[in-house]
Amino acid sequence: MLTANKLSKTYGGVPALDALDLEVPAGEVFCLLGPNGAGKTTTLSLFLGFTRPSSGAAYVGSAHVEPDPIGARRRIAYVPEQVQLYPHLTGCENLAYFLGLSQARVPPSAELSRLLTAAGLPEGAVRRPASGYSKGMRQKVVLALSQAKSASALLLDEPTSGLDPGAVRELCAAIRREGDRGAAVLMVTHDLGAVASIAHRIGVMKAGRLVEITSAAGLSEAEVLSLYRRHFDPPGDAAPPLPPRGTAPAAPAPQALS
């Protein structure tokens, strides 16, 4: 559903993204890890058509993003780090507005309310002005938009940043539901706990290149951290390998008292 073929972007001769080959099929949650400047947000921007590639191509389903960015975005729901809603409009009114903007069918008010509560927005907030919404509540409006427009792909950029643990759990559950209904989910994050909770596969980016892709099946947060540190810890300072699952870690060696 999301496909990158040798996708590259250069700024002033410096590659921000270098020949990315990636496929995220329908129903998969794929999480991209890497430090700031690794190329993760550039990848999202190229799929969204916010910037043009220097070479290569991005596709959303059969839609080639560069010649038809608007057509590609009709298939996408995008959750940026900071979701902006119209503060004087209610959750229902924001949802209806953005559906109309994407040329999708705008359902009746009762259906809009159902979509918002199904995405996790409290029932009492559905018809309140969005000026009083928390970050997590604003994100749920966009997740409701994804379901309402039957988006083929959901792109998220650091969605758990600044959320409390309860809000993170609710957001992860909503993202899983989007994958379960068949959306291809591509999430950029530093939240290793969220990765362990929802990812089917993990990609690690470094200096504009995708240096590893691995299955996330059964990985704990500690194992995701170990995967990350393999690529970014200084030589000689890497995390020790984790013991086989089901075994207790060795006791630390005794140290002399000073």
Given for the second form:
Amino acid sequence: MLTANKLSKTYGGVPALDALDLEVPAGEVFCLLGPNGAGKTTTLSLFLGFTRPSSGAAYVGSAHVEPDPIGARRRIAYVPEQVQLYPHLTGCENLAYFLGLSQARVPPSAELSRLLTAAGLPEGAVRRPASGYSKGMRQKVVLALSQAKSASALLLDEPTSGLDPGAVRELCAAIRREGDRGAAVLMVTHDLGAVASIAHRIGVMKAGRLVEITSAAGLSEAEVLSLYRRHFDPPGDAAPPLPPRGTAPAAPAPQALS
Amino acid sequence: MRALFTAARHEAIRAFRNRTFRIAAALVAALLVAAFLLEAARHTGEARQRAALQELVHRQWVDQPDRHPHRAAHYGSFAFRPPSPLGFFDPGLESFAGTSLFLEPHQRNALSFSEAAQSSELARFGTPSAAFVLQVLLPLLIFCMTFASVAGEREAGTWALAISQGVDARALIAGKALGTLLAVALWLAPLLALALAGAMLTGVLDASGDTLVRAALLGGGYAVYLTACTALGVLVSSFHRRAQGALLTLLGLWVALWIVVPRLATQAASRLHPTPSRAQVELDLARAIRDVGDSHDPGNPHFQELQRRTLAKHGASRVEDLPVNYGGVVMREGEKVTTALFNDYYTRLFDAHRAQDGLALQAGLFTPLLAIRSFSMGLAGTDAHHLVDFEQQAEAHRYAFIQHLNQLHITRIRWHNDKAQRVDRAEWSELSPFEHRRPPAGWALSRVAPAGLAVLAWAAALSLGVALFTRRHGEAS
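Any chance you could show the form predicted together with the partner chain after that form predicted alone?
Now the complete complex, all chains and molecules, led by this one.
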């Protein structure tokens, strides 16, 4: 569903993304890891057509993003890191507005409410102005939007940053539901716990290059951390070998403060 | 199209849910209502007073005793300028132009007794008018509504989310402009419709087809003008990444284009095409009359030739033997000569005024305010064209009136003992009072068409600017 063919982007001669080849099929949750500046957000921007590639091509389904960014975006639901809604509109109205812009059918108000509550928004909040929404609630509106417009692809940029553990859990469940619905999910994150809980595959990016793609099936958070450290810890400070599956590492004993 | 209307509807909702907009719109509406009521009261009072005065001077004219026609001519009459029906909306030059003309022989007088000269309140405070509110204050309100329309969304982060829905940025921005216009129209249109209906019901405005055509054209002109203002607001907002920057730019543009440039343009127009002062006009005319010849001077070549022709026509050798009163013939000829002189002089004066107006109109290419001001005054019937038309009608009436009396002098008064004779007072009622025929809407439109086109050009250029700029830069970044 999401395809990148030798996708590259340079800013002032400096490569931000270097010949990315990637395929995220429908129903898969693909998490991109990497430090800041690795090219993760650039990848999302290229799929959204917010920026033009220096070379290569990005596709959303059959839509080639560069010549047809509008067609590509209509198949996408996008959750930016700082997701913002219109504060003067209620959750329902925000959802109806974005659906109207996407040319999708705008269902009746009751159906919109149902979509929002199904995405995890408390019932009492559905008809309240979004000015009082938390980040998690705002994200749920966009996830409801993804479902309402039957988005083929869901792009998320650092969705868990600033969320409390409960909200992260709810968000992960909602993302998983989107994958189960058949959406191709591409999530950029630093949250290794979230990656471990929802990813089907993990990609590691370093200096604009996708240096590793691995299956996330059965990986624990510690194993994801180990994978990450293998690429980014300084030489000589490499991560310890992964413990055998099913044995959690013992927590270090608390040290007394002197 | 659906995205356009979705964006427009959202923008209108955003405006109405914004407390600042509601307060500002209420203030502007209150100003409009106050302007309508004050101007309607002033307009009605003036219209009644001038009609009453026109009737009074005619009654006084008719009530004259038996008199020598030339003495009656010097008794004179007045032509009162009736206020234009739509003057209550846009008074234009109404308050500053004279209200009446004294009609007398040998002299073409200028309009006198302006309201501003007679009213200390008017001179000190001016008058608020609905046109002023729409021309100057409403654009400011529109700028306050539009400055954050794109820049504010970019700053807040909603722009990226909106664009990511697969909407053409041009449709989104056009929808924002349309929504702003819709929000303005939703409170302004009922107010204007009420004002129009109220003015018709109370008799401030006559319900003639001509007035309605003028009102409809004014409505169209202001709609285009407000479209231009909205497009400017949205365009500036789309240039900026921060709402504050957009607001500062728009406020700067408002001060420059709505306050400074119009002042500079009128100053430049009067410097480049100067018109003489009233004292200078009178001095110049007195000199010109002296040069062309004085009908009272027996040695004047022009009048010597007139005498020769008149005697030859009637086969007489002396003026005393003529079957007509030669004194009246001289008066008739003198009036003809001085009128031609006055007409020539006033034509040049009005040409200078037109040159000033033309220059101001050219400046209208730099600010939409000058263009809409000319268009609005022209269709409201309160611009210089309508004043000149009144003066020309009054002058035509004066000339016919004086020449009628000269004809009485020629035919009813004998040469011998001329000044001691009288004509019957019944003659006075033969002369009808001055009645101003208001030029039709088509006439007014033909004179303000360049200004209307300038307003249209502003709206088209800014809308095109929005489309072109958005195509290149309307994406999320």
